[in-house]
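Form predicted on its own, single chain, as structure tokens, below.
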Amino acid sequence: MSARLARVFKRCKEAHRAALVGYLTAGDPNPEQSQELLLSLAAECDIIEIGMPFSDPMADGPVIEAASERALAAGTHIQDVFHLSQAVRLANPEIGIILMGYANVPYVMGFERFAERAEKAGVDGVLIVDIPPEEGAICDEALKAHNLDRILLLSPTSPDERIHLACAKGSGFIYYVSLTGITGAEMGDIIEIQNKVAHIQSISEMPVCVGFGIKTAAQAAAVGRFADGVVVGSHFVNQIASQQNHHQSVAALSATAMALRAAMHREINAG
């Protein structure tokens, strides 16, 4: 795990809460815009990640892919990821930075030249949703050479041999998914989801976080009482495209994450 990483889990542990790992999609809605965004979701939160946009986004729901969308016709490129993961790295120097995306931006780009420009910008882990750990000789020395965690998933159908994998090969923390479908859905049974998790923690020590469908400050606290972060994705992003201008998508996206972050904090105490 990378040292940073490692800090903000520890930080995030001895405060006895999990951490909150917000999500949104560089370049959305602008690269310009998206700067400013992205400084006041990271204000909030422990880990930011940062989407890289794609065209054909397999494991996005429509809030997610239609970010993509408004990002790419506004001319995002892969070097304004690294721009602006670099702004939210100079702005937070202890917050953890995920880059998560397909195989196809860094395999054009070539994997020893994007994780170069991604340590230089900052970033501390990358989640390849399309490279499971199987297929990992493509990248995985090129990442580690550059010290980036290869953030790896599991899901409710991983059995325990991909779990064992996963735990081997991954590095950073675990991406537990909590439902057999795409980002936006609704979250799976929370039960099921706590057994799931203390499983894998039972195999690893590796943190394990949690995410696809958490949408409400409930469903954040529930899941922040067993897990080790709790990962927010589209509800975040639909509040860029649900408000009317820009100066009120911060303000919804400041005040949700507020929102989300007092109630994981309140769950905590509570308990």
Second form
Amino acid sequence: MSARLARVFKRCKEAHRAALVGYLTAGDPNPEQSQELLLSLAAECDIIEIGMPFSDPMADGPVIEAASERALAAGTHIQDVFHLSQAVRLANPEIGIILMGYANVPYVMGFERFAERAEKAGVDGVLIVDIPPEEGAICDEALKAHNLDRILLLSPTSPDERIHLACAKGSGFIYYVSLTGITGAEMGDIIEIQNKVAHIQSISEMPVCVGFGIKTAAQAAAVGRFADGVVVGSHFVNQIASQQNHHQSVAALSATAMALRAAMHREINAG
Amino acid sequence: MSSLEHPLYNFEITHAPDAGGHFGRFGGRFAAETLMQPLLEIEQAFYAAWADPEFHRERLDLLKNYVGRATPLYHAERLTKLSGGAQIYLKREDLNHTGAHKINNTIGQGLLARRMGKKRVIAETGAGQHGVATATVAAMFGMQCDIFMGREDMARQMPNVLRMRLLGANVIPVDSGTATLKDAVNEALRNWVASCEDTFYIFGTAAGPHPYPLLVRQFHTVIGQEARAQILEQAGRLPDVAIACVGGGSNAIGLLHPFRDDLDVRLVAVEAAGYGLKTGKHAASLAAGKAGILHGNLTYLLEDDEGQVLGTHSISAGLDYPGVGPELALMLEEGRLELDAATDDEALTALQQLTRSEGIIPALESSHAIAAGCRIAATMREDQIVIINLSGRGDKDMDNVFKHLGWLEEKQ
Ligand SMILES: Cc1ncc(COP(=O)(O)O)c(C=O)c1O
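Can you give me the structure for the form predicted together with the partner chain, which would complement the form predicted on its own we have just seen?
And the full complex, kicking off with our chain again.
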């Protein structure tokens, strides 16, 4: 695990709370405003996931798909993704930064060049939705050479063999997808999520972050009671789409993240 | 395996991908984790079924008595004369039930779905032929059926939309992206992620994540195996050229694969050149694409310098796709596959030529193969043979064709 991510999870553990992992799509609604939005969200998060816009985001629901479309329409390039990551890093030396996206953009760039640029920009890990452990041959070496964690997903459909595989091939943390569905759908059953997360934690030392479908403070608090991290994506992206103007979006993001974080604290202390 | 014998069909899996579904550097299983287990289960079910004589008995019985196979191999003498050159034979996939080759695959996958106890099937469709073939099998097996179709394609293939509805399928319009086939695949994948427990995704072409390229090929090789036996019987020899149009590659791999080890047979894939390859408005991923990863496989893609997938253009909805099956990509790199392309206009002309000379109205997709096939035949000797895959009939395209010919305006 990257030393920085290790410190993030250690800090959160000592504070008796789960890490808050916030997602935004880079370049949404355009590269300039995106920087301010990312900085506003990053100030309240332990880890930030920066989405690399892609023309065909197959695992995303309408909210994040629309964010990708807005970013691409505004002329966001992969270089912008690195610049934005770097800006977040400069402002937040100890935050975890994860790049998230689909295989084709880094593949076309070349994983070696991609990993080199990401490392330079201060990125800690990379989550490529459509590169399962079995296809790691195209990227694992390059990521490792540039000290980037390879974040792998597990889902309710993953049987034990796949849990072992992901824990062996992945690093940084396990991203547990709380539901069989796309981003932005309704969160799955909390008891089932808790059981599966406990099972993964019994197999591996790696922290487990839970995402997909977490929107309310109550949900974040409930998941934060047993997970090492709580990932919130569509709900943050919605703050951009639903506000009247940029200033309101910046403020709404910050307020939303603060509220989630506060709720996660209270629940842990109460429990 | 000795009970797996048939006078016409061969069940041996040759030129198989590796265990991960890679055809050389192409193919593979680039899928989200949630879909990995469902895909592995389909792979297991496929290999088990393929080794089971009962599965083939059922499949071949349906292909014969429901679909109407074997389809004829027709010596098109007037088209041959018109082109001037090699003898042209048409593999009449247009005579299949539902009007295209697509049903070879949906029968196979439908049977797999039933074996796996799935109650619902979903599919993407471009021209609507795969959607109709899926809805047909769903009706026959009593399964619930949802079809994803780009709104743009719905407009240009309305008869097929209505046929699907008549068959009891729910046609779901897709507005995202370019509102064509690639976006319909995205939407079907999104739906499948959330429904895989009780739902089988009947993928429509020889692309997508492993095992689809393999199993779609195996279900379509009946085309080439029949054609091979038929030409040996009718002409006493193998063809010099076998040729098919390529959208994702299912009718092409179905015809061409059984000739793959006949090294004297030239194998030709015809892509949609749209307004012309130089205009950038086409769907020729093998000719103009670069390696990339989309919809679960590594293949040739029409994409920009940063890996964003480009919109495509073809007069035919079934060829309007920015990717292509991984096995064709490998065959091209190995030099076993030749490339050709036909523009919208050439396809329209070929459609009229075949209709006037032989009384056969081909699908616009197949018309691309006819156009290139006649062009190639014209460069060959009269004692040579070209087999063209006539992958579907043109009824679904009539409105679109009349519009392009300007007949709808002048009628009133
Ligand atoms: C008649 C016909 N031919 C060809 C195609 C192209 O698909 P493929 O390349 O998979 O054969 C289609 C697709 O809809 C079709 O309907």
